[in-house]
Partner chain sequence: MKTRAALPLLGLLLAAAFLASLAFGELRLGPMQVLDALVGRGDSLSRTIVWDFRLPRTLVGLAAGAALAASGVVMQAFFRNPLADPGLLGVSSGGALGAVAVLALGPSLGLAAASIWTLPVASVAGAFVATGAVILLAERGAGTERLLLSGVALNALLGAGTSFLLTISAGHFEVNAQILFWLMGGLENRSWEHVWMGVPIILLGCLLLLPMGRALNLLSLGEQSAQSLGVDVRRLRRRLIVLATVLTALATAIGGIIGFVGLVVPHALRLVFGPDHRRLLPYSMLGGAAFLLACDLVTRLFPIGLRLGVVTAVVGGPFFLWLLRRAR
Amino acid sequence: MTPALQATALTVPGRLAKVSLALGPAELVAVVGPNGAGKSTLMQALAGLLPASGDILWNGQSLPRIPAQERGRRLAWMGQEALFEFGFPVREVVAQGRFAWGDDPAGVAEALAAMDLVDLGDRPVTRLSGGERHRVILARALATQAPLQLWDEPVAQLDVRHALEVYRLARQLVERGNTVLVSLHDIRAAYRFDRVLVLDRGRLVGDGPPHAVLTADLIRTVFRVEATFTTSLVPELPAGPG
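Write the structure of the given chain, one chain only, in the form predicted together with the partner chain.
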């Protein structure tokens, strides 16, 4: 089976060193690592937004051969920064996700609803809270309906309810055959994913199911903290339509 996203010896000088990975279709993958480990760089490089050496294949096709517009249809990237200088209404920013499709509005309404933005549709994005702005750019990524979704710390600024909805949404996308790669600042959230990649100082030091990868040893080496595995408060969305 052709991987949905594959990288070989991906290198960005000083930030990412020879990272090789392959993500299958319908895989839900998390990236964790301490600050500065290269999570954002990895995502930007995979999305073709940074000059990087090494090979990147999207669905078996070499990235440099894919024209700009086609890239917009096949991969959605949600960055960490959600700063807006111009006060476009929320609805229009989300609709920008349809640029590569000639602004055909398919999926915009669903994306707004999925990110709980329907009531904010006409609000200028300059007048939103940090968390709301992140929901806007995530909705824009969803609106692309691209089968590859790369989200860089989507929940860092979200309240617990919206964060859980992001995880549920990611799971739903994967069940429909999409590939979702999410970077996380909180390693505890990695247990909600099928597979976790661990980055440390630009190197890939772990790759596999979270229970197998996130051992006390690895956490001590990479994050320089002691891990105790206990039961503690684990918030979940209520069952049924919430």
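Pass me the form predicted alone as well; I've looked at the form predicted together with the partner chain already.
So it's only the chain below, everything else dropped.
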């Protein structure tokens, strides 16, 4: 498979150390690792939001050198933070995802519906809950209709129903030929993905199908917990304190 996105020796001093990866078209990939492993750093570097050394290619072109408007047609970014200083209506915030294409009410409406935001379209984003704001920034990424989707912790603040919807949407995008890279805290959720990248202390220490990569030994070494695998082949992790 010819890589859609390829990064070589991607390095951010003190945060990411010579990470190389290649993502194909129509591939759903999870990035997991403990806190401080470099997940968000990797995602931001790939999105061009963080200075990094190394090469990042999108279909053979240097991604950082692609003009901003054209890059906005190829790459969609969803970050963890949903901070809004101004009370723009939800619909207008989601429409920002179409900046590279121009006005597209139908595309915005589709993104609102996908994230269950139709009834909130006219509400100021400053009057939303944390989970609702999270859905707004994901809808903004969906509105780009970009073939490369980078989502950093998209389900972190969502309830179960909306989290499951995010996974379903990611799978639908891949079935249409898109490349979707998602960072996660819950390694059990990674079993929904075609492939998993494991980061530890800024280094890529695992890359492959979830059942092949997320072994008991790797989970013990990277996450510092003991995992017991049930007949479902998904690890049961010990409960936290309290």
